[in-house]
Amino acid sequence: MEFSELIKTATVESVLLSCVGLPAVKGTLCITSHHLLLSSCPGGDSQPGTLELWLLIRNVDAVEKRIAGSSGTITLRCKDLKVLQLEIPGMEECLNIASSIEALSSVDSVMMMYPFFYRPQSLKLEEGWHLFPLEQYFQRIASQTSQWRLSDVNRDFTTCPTYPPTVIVPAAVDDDTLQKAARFRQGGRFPVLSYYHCKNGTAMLRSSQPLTGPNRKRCREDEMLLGTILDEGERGFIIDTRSAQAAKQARMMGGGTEPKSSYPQWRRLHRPLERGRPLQESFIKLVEACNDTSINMDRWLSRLESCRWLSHVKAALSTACLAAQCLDREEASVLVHGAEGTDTTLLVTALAQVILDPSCRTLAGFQGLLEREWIEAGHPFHLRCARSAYSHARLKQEAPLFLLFLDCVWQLSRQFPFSLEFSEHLLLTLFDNAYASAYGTFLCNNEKERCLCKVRESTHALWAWLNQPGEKKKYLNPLYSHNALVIWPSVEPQSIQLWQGLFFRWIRSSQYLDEAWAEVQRLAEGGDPPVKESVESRLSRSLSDPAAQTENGR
């Protein structure tokens, strides 16, 4: 397939671009294989000061068109929740532009996506892909205990297609036992170490559900694997992210839970967390409510409650706190799983580590956590982030699990404003890049797919860009002070707040908040007063893809 076949009209003059809270811009609209560009020179063609829209077409979630006479209006609803309107002279041009954007934004082949074509001069392809090797994380654990080992049992992805080639497992368990245990777990996701709590030697593991089925099948190797983690007389907790009823239904379909008779030292706790369609619909309803600026207070509060997003945030934080409490206060090891072990399981294990481990609250440590617990652990980003909140397409496997995680981390940063080294800007950037990116970090569903697509060899890593000195500074929290303690968040309903920085980002101006934070940063660094940003530069910054800005600036 050639991109040119999908572009019916490449250029249109005198297009008016409008976006809430920003002045309208008139200029020339161009469509390329991956970008939508609009350029305008207010002072004439030979004058500087060009205003640009530089939109990654992959970011378009929905295209809505309206024809009136000889012209038309296209509304672009983006995955980052931005809404743009294009007034295009000429009915045919309007229909062609809309059709071209729809076709280009629907290209589903990973290797046709922009990261495989993006080549900034300031970065090298190999940069950023090996910043957080599992071996380095393991060395930290090995310096504390000899109970764990690195295993390459999955080096060819045959033991588990969604695990990375190397995993951390109990030292007393050999690879043959792991392979047999894998056959007893859905998708081959046998229990592996997620986090070692150095304070008391407890461990948090993750897996998928056991395949006990209606006949209550057993697997001695799986029982042995979990048995080696606990000393005689010790107890552990299995946190199941499904309801007891859902787990029972799964058993009738071939899945199930660990029966007490076979795992006598483990106590099961059910903490149901929504995933899939209910979570996606909650996200959609919340965004609809946030965009409805005509509603009164009672109606707003009613819609906020009925979408249940804040309830999902509360439930995720509560379950992560439970896992952290078992490890830190009960001094008991924990196994976390739901059904597949690629969604709510990772949400809980990653959040628990931010709560427990101060190293995960640094900028580098948080990136390493995402690499380990979301990307390499097999969260299916390509499926879950295929559509955002505006898409009119029928829901398939989309679900904002990663956004829910970022929201929970934002709640932690709000309750503990000095304890996280990174700022809200990093969380927003991660959300944007998970749904549409110039970088290959969030491509595909697992490491096996990334290897097949040669993602590491052919695309740039997001971490390489974020960690450039000039960029890195933008993501740091100027109030940060190292806190070695566990940060226990309040999960009372009154403590959970709507993440306005994300959900209202394009609805109302953040100019004064941005200026206040710039002043905080200046005071923290002892620098000069910031130069007030012009309307034009704020417009350009709001509408342009950051990666494209970097590239275009040279």
Given for the second form:
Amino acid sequence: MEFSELIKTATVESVLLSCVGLPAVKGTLCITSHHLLLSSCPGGDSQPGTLELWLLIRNVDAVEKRIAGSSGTITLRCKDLKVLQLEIPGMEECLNIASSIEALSSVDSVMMMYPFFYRPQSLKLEEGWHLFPLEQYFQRIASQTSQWRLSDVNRDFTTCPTYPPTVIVPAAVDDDTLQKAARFRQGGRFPVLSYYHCKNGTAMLRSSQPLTGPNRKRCREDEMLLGTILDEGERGFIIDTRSAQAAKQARMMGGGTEPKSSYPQWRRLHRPLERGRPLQESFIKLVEACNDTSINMDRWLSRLESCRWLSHVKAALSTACLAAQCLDREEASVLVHGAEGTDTTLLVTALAQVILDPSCRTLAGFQGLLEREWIEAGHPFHLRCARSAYSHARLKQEAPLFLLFLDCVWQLSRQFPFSLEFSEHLLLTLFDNAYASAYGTFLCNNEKERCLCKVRESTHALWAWLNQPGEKKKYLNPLYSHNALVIWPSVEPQSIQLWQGLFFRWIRSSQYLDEAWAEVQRLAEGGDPPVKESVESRLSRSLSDPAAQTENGR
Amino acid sequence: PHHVRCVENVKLLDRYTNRKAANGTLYLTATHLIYVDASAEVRKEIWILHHHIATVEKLPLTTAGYPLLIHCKNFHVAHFVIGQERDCHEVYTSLLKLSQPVKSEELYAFSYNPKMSKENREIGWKLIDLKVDYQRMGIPNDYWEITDVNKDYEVCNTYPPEIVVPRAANKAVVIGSSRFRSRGRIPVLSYLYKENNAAICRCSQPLSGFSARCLEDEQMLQAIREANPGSPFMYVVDTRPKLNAMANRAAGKGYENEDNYDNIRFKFIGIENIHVMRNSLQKLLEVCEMKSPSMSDFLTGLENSGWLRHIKAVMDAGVFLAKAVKDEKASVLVHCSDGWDRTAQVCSLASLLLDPFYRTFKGFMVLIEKEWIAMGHKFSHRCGHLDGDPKEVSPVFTQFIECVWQLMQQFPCAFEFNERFLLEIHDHVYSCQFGNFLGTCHKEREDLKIFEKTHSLWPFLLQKKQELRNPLYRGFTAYKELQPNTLPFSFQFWCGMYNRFDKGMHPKQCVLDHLLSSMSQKMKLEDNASELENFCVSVCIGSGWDGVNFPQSSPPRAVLCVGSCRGAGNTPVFWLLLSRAGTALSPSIPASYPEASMLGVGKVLAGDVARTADPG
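Could you drop in the structure for the form predicted in complex with its partner chain? We only have the form predicted on its own so far.
Starting with the chain above, the whole complex follows.
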């Protein structure tokens, strides 16, 4: 396939671009393989006052066109939730542009995506890819205990296609046992160490559901694997992220739960968390309600309630607190799983670590957590983030688990404003990049696919970009001060707020809040107030990818 | 009256955590209920002012003892369990009596004695001078004058002696108009927007019935319109729902007929009446008190209470007024029924939106004195200061305070003061500790001799300026008019007000405290102190900070702790009170203020909370 075949019209003059809350811009519109760009000064070098807007076409979630007379309007609804309007003179041009954007934005082949073409001069390809090796994480644990070991049983991805080559497992269990246990877990996701709580030596493990099935099958190796984690008389908790009923029903499909009789030391707790389609629909309904500026107060509150997004936030935080409580208070080890072990499981284990472990609350530590607990752990980003809240396409496997995680972290940052080293800005950037990015970090569904596509060899890492000194500063929380304690959030409804910075980012003006943030920064750092940003730079920043800016400057 | 009653072995239940109930001693002083928690590692006290108590209920006997549930007007809820039935009943009857005084003389303000010189007390009352504010607006000028036509309350007994009316309206017009307005509350100036001469005026409903007219009233409106030569018309805004206003016509009241008044544009803004608001708050508080509600329970309850809808209605009205004045350059006359509830809300909010002065400490005090106190908002009835008609009670002022808080959320750098300042004022509207909010109108306050017998709140708040200031304030000139977003999502539930005493729900680390303390560390008190501050310091020193004995005469420290649960998260910032020379005044902090020893370690404190708080 050639991109040029998909581009029916490459350039149109006198296109008017508008975006809520910002002045409209007229200029020349260009469609390239990966970008839509609009320049207010065609052909000219960047003169002062020139606006160049870059939009990654992968960011487009839905294209709507309306023809009136000889011109047409295209509404682009983006995955990062912004909405752009293009007024295009000429009906044919309008239709061509619309269909080009549609075609380009639905290219599904990973290796055709922008990260494989993006070559910024300021970064090296290999930078940022091996910042957080599991070996290094393991060293931290190994210095405390010899109960765990690194296993490369999955080095060729045959034991579990969605696990990374190396995992941390109980030292007492050999690879042969692991392979057998893997056959008893959906997708081969046998229990592995997610987090070791240094304070008291308890551990959090994660896996997928056991394949108990209708005949109540057992697996000696799986029982042994979990058995070795607990000493005699010790008790562990299994947090199943499905309801007891759903877990029972899963037996009919070959799945199930750990029966008490086979795992006598483990106590099962069911904490149902929504995922899959209902979660995606919740996201869609929330975004719809946020964009409906004609509704009255009662209707707004009722839609906020009925979309259930905040209920999901509350449930996720509560379950993560439960896992953290088991480890920290009950001093008991925990196994977390739902069905596949790639969605709500990771939500809970990652969130529990932010709550428990201060080293996950630094900028670098948080990146490491995302690498370990989301990316390498095999959260299927490519499937889950294929479409965002605006898409009219039939839902396949999309679900905003990662967004839900970011929202929960935002809630933590609101309740503990000094305890996270990074700011809301980082969370927003992560959301944007998970759905459409110039970087390879969130590409593919698991490590196996990433190896096949040579993501690490052929794309740049998001972390390399973020960690550049000039860039990094933007993501830091000026109020941060190391807090060694567990940060227990309140999960009362009164304590949970809608994340306006994300859901209203493109709807309300953030001028006054930005000014407040600058003021906080100034007070915290004791420096001078930052130079006020001009409207132009704001527009340009808001419409372009960080990547595009460098490209732009080249 | 100084007999202190005490009951031992009283449990205090925590509504939100399953933590073990506290065990301690309950004291009833002449002014406060004080609970001292004996079971805690650090001595913990809860002070509840009797005047703050809204309801006392005896609940059915439990295994733990006899429960006593106290609801406060500042939304504190205390759930005690008392061992002996007789004790419980005795506390119950005492509190009923203490919390519902019958005569004005029983109010705290008349016994409150902060050991301040008579002279300073009098200066305190002169701190806010409305004439100065009118001068600031450029009044008197060619169009407006300050008249003493009401000096003997002959025009209107709920207005102050001095009012601002158009020069063109002579005495006959004023008197004539007053006969055509409910309770004689004629149109008077609330705010003049100097930039374009558009004015906000306020009054009560006309006695128009179905067809009555009044020439003088029509002349009065014409005079107001002509005082703004830049606009060919003026708005007349009735803040009631149209149906309510129409119903009033049957009683000989009603609203202005556009045909009878030249060049007016008449408009209804549907803000509900005091009864609807009272019920709405009741429902909201029930939601706030639910035990472990789900998200849906909470949001559905919030919606059904209608509270935020009402807040939005008040805000929308304020925004309409501000826009009419600023963008359309038109004067506006506002009324509701009597013109002392909704009208006060809307006019004060519009002023706040239009004029940055009202967003400063002093300006906000002026605003409350002008639009609420002087113009006869019936604080005594609306707040239930005395045992009276419960149907007169309504959270009208609370709604105004909340609107200000909602604006602070949207404009974090536009106000000189912080959320605590609003909460302090709200507390004292109910506390009856100061004379400002007693009675229903100026005349009544004169009759009560509050200017001779009581203290004014404002100097006491200015004294605490350091802890009540907004560290993010960007100064007087940073923002002029505010144009808030009034889409529904812009209004948030105010946890800091309605669940203020449920510390577990609030952010565990306080940015405000942190910024305030880093500010005070970094800079010495700026040397831009006005006369006001000079005064303030003199009061502070003059009042004598030591030698106060607990609990017979708790002031002035009682000011600092009225009704607040003084837990670790809400540390009053004593040490920020610096004299102008930069030396601490160091009030001798008695042992009963345990958190004082922890001052300055806000983060450790927050960490402690984090460590001890239960998840869920």
